Amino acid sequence: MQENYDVVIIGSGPAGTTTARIAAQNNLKVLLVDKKQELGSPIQCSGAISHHGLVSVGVSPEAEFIHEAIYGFDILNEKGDSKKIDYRQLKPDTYGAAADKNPLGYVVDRRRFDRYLMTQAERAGVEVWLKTEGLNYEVTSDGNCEVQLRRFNQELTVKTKVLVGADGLQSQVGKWAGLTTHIKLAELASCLQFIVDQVETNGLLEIITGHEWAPGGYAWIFPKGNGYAEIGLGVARTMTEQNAQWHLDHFMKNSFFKERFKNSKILEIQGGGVPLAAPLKTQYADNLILVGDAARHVNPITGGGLHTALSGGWIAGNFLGDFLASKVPATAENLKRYQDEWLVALGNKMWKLYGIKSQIFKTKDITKRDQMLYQTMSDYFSPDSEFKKI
């Protein structure tokens, strides 16, 4: 007997699990599938997210998944000139380590965080199938669609009203619907980070700009708790002849931080591709929507995708609750409302950020480009930034 669902979601990262949880809380029957057997792996992100980014989508900050509290930023240029934005000093009545105050944000353990989000989805009533690969989908004559899956090497078909692609960069689900999901090499940052011991941190996310250290991107030092730190960078491969490992070694051995790094011990190595691209222009098709990395809901300046994944999942889950209750056909024309809602909430500002980013990296003069990126990053993380919730 064929199983019937209101929503089937392929991909169990933060965007997929948040969409699933919110849809289930809106009384929808939801199936969430993922081809992986281990959540949050491989780790391709630094795990930084704001306090607002969690609580705004109904996720309580829990010690279970938090590595370290964050209180602000330190933005440095290629020479080491620094602009500190420490909210413990800017807004001491609100931000701090005391019980009656909040951190500005957190660095989370992605494996534990993804498991936590999955648990919240399951407790909301979501059915979860791991080790299950999506193969294709087909719109049926009754206005629904059938999704072909392979679960434990057995092929099966489930029926659903809407399929959600939350399957990451260059989404296969999007390709099934004929959506353009490929990304230009120039807009894909090659990222590498080391988890290290014996590097002191001070509760700030440190962002280091400059072509000398990270062509087309930036370097970072993030606190990770228990005396550990994340040291990493992202580079655009079209702007350098060297790979990310060469640049990270160069940064650690030759930058103004070399004395700080000299006793560091590398405990873990993580890496992957991060899009610094515009959102997809079309994120919907008949009986289908995309969310998270699959729709390129990634900040094109910072490469941050955790907050935007949660926010996009929140928007998608609530949209589906209202949409399916309205009983209108799940045509592309009707599902376009999802993208329209997302644009108003997040997308229009992400498009604006993409324009700023494009202008910076079209600048041929490296000195001028470095100055533009440093100023943009300093403005972006300032308390009065128009982008602070993106």
Given for the second form:
Amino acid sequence: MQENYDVVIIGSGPAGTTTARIAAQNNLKVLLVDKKQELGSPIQCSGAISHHGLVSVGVSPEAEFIHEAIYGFDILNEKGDSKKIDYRQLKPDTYGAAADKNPLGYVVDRRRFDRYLMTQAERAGVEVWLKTEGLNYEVTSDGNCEVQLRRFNQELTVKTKVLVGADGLQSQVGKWAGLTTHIKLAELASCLQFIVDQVETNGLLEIITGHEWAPGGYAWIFPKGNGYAEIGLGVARTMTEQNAQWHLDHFMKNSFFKERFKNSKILEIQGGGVPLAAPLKTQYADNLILVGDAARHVNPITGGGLHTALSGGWIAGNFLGDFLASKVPATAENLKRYQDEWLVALGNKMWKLYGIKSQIFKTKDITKRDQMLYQTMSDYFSPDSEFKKI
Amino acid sequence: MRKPKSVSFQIGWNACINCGACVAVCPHDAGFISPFDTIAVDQPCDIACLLCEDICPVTTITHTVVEA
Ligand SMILES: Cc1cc2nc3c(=O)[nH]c(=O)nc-3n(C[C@H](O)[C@H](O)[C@H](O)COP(=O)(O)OP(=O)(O)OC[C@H]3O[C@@H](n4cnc5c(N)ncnc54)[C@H](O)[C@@H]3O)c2cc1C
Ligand code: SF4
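Take the protein just shown as the form predicted alone and give its structure as the form predicted together with its partner chain.
So here's everything in the complex, that chain up top.
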């Protein structure tokens, strides 16, 4: 017999697990599937997320998934001039390592983080199937839809009212519904990162701007716990002849940090694509909504997508609770309300950030562009940034 | 150089970090994807924009021309 669900979610990353947990807390019957055997792996993420980003969606910061606590930023330009934004000094009453204070954020281990989020969803009543790939979906005449899945070796279909595509950057679910989801080459940063030993860090996320090191993107050094660090960068391939691997090598061997990196030993190699793009214009179809990277809920300036995946999931889960309780048919027209709610809560600000980002990278003069990016990054992470919660 | 009409892709599986960036820029409809989160290698590509080769952080996608 075919199983019936209120909601089926494809993809058990931060977006899918949060949508699932919140939908289940709204008394919905939820199935969450992921094709992976180990969530979060291979890692395609640096794992930086603010304290606020976690607690605002009901996730408590747990040692289980935290590599290291973060207290601020260090923004560097192409010459290595640095602007430190250390919240331990800016707001010493709130931020710090002491028991009565909070870190500003964390670097999380995506393998443990995604598994933790899945566990929380399961504890809220969500049914989770790993090693289960979403293959397609079809709207049925009764106003619901059938989702085709492959679970280990078995192909099966399940019935649901709404399908949620939370299948990340390489999203296929939106394409099933005929939505245009692919990203322009100019707007997808090609990223590579090394986890290294013997590079010192100091509780800050270091962001290195400048065309010389990361054309169309930026380089970074993040603390990774246990004395390890991560050195990474993303480049826009329309702005350079070389690939990310070449640029990372160049940055490590020739930048103002070459002495600091001299004895570094590579422990892991990770990478991925980061959309520095606008959100999808249409994130819904009949019986379908998209959330997280699949809907391009990514900050177009920083490339950060964890906080936005979690808050997008929060919005989607609560929306589905109300929507399915109201018994309105799950047509595209009615599901548009989800996107409207998301735009008000997050999306309009992301569109604004996209405008700023486009302005910077449209600038032909490299010196001017470098200055603009440096300034924007410094403002963005400062205590009075208007985008603080994104 | 004129763009070929149709190509088939090869991937250096050792260099590939399974990052999925090639799939994210690919303008094909659903399904042009391999079991390892890369663009498909078991069917010819008749768009041949070759954007996937550019985005790959480790430049490990190559192609052979099926139809020039
Ligand atoms: C190099 C790099 C560094 C980054 N660093 C940061 C950072 O420091 N901070 C930050 O906030 N963000 C960062 N990001 C962005 C962040 O990783 C993403 O925005 C975030 O993972 C999006 O979450 P998601 O849940 O939408 O998708 P994902 O985490 O990609 O999850 C999607 C899930 O869907 C599953 N899936 C896909 N297709 C199917 C299918 N057909 N059937 C079943 N399952 C499927 C996948 O297996 C996966 O588990 C980084 C990204 C990259 C590439
Ligand atoms: S872009 Fe390159 S490294 Fe990433 S999945 Fe595709 S072939 Fe592999």
